[in-house]
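Only one chain comes next, encoded as structure tokens, the form predicted on its own.
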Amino acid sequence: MKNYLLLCGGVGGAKLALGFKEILSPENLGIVVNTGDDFTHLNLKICPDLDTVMYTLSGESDVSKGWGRKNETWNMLSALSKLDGETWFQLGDKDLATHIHRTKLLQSGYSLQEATSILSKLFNLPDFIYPMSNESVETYVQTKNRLLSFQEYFVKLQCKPPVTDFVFKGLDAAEFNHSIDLDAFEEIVICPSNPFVSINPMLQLNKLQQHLINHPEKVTVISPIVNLNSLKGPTAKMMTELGQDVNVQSIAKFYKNYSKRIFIDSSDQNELTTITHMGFEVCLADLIMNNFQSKVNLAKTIVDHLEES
């Protein structure tokens, strides 16, 4: 069995990561998670994508929302609202406990990787979840009117302002997570996460970027676009506002310097020839993951193909 490294953001990436977790041994799997949308809120270190992956893989996620913890209560937020505090970022009581413990670990001198490993163990998970960097990289969204922090854009303003560009602050001082030996993985899978704000922050880290450019034959992209729309989140909206066509061709163009293989949904098979001419090996699969079995099935389809290649 080959070793697989997943690059993923929040909800979409976590769904596929769960499928991989079910079919691979922990020693054959690594999951690198975007931390570009991390931020400090109420003096707590919040890592939305890391938490979504951790909750999803441990069976703790609120499946109906796709984020946060199941069987959540909201007493703190309700009390904070009555005190006229900031409540635009939804922090449930159980979720809050995660942020408090992570913040304490970081303030005690642990790195983000070390804190993630400790939290993973507490959620009964193997030590296979990796923040993309131990240093802070902050994603900002340039809109027509002003530059917004990602969470302000995504949560507070609900992705409504038109997007013109993205800015990643902190890249000069950030390095790709030293805990990850890229040469130890025969296959790298880019999950169906938002390419602009979930995957691109990772691609901006020099070590990972150069490795993908030098080894595109071992990089497989799973399209976040199915039948001219996003699988999840504002990907399609962003593509339109950036002047890109909302289709799998645009996804292939985005990753053309990093990958030679792409999985597209069976509903987009009319794009197969065009993307093949762009230099990709194109694979068809059912990419919509709307229940547990579909997540496992997609992961198995990907692994079966890559084990044979």
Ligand code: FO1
The other form holds:
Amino acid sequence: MKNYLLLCGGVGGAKLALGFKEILSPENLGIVVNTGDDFTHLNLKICPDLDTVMYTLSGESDVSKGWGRKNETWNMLSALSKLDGETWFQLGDKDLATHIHRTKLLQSGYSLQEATSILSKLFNLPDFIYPMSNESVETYVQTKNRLLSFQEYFVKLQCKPPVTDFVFKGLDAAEFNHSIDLDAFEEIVICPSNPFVSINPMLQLNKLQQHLINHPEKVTVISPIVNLNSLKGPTAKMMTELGQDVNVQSIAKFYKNYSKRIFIDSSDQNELTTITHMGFEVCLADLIMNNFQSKVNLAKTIVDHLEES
Ligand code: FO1
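Starting from the form predicted on its own, produce the coordinates for the form predicted in complex with the named molecule.
Now the full complex is given, and it begins with the chain already shown.
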């Protein structure tokens, strides 16, 4: 069995990561998670994508929302609201415990990697979830009038302002997580996460970027665009605002320096020839993951193909 490294954002990526967890032994799997969405809120360090992956893989997530914990209660938030506190970012009581514990670990001197390992163990998960960096990289969204912090854009303004660009602050001082030995992975799978704000922050980290550019044959993209729309979240809206066509070709263009293989949905078969001419091996599969079995099936289809290639 080959070793697989997933590059993963939040909700959409976590679905595929769950499928991979079901079919691979933990020693054959690594999951690198975007931390560009992280921020400090109410004096707590919040890592939305790390938590979404951790909750999803441990069976603790609120599946209907995709983020946060299942069977959540909201006593803190409603009490905070009565005190006229800041409640635009919804923190459930159980979720809050994770942020409090992580913040305490970081303040005690643990790195984000170490804090993630400790939390993973507490959620009965193997030690296979890796923050992309121990240093802070913050995603900002440039809109016509203002540069917005990611959560302000995503949650407070519900992705409404049209985007013109993205800015990643902190890259100069950030390194790709040194706990990850890229050479140990024969296959790298880019999950169907938002290319601009979930995957691109990782691709800006020099060591990962160079590795992908030098080994595009081991990189497989799973398209986040199916049937001319996003699988999840604002990917399609962002593509339109950036002047791109909302189709799989635009995704292939985005990743063309990093990858030689792309999985597209069977409904997008009409784009197969064009993308093949761009130099990709194009594989067809059912990319819509709306239940547990479809997540496992997609992971299995990808692994079966890559084991033979
Ligand atoms: N997303 C929302 O749309 N609204 C929220 O209030 C919200 C709270 C929240 C709390 C903890 C957490 O780990 C994630 C949370 N998310 C919320 C999701 C998160 O902001 C986004 O899904 C990601 O940052 C995008 O990948």
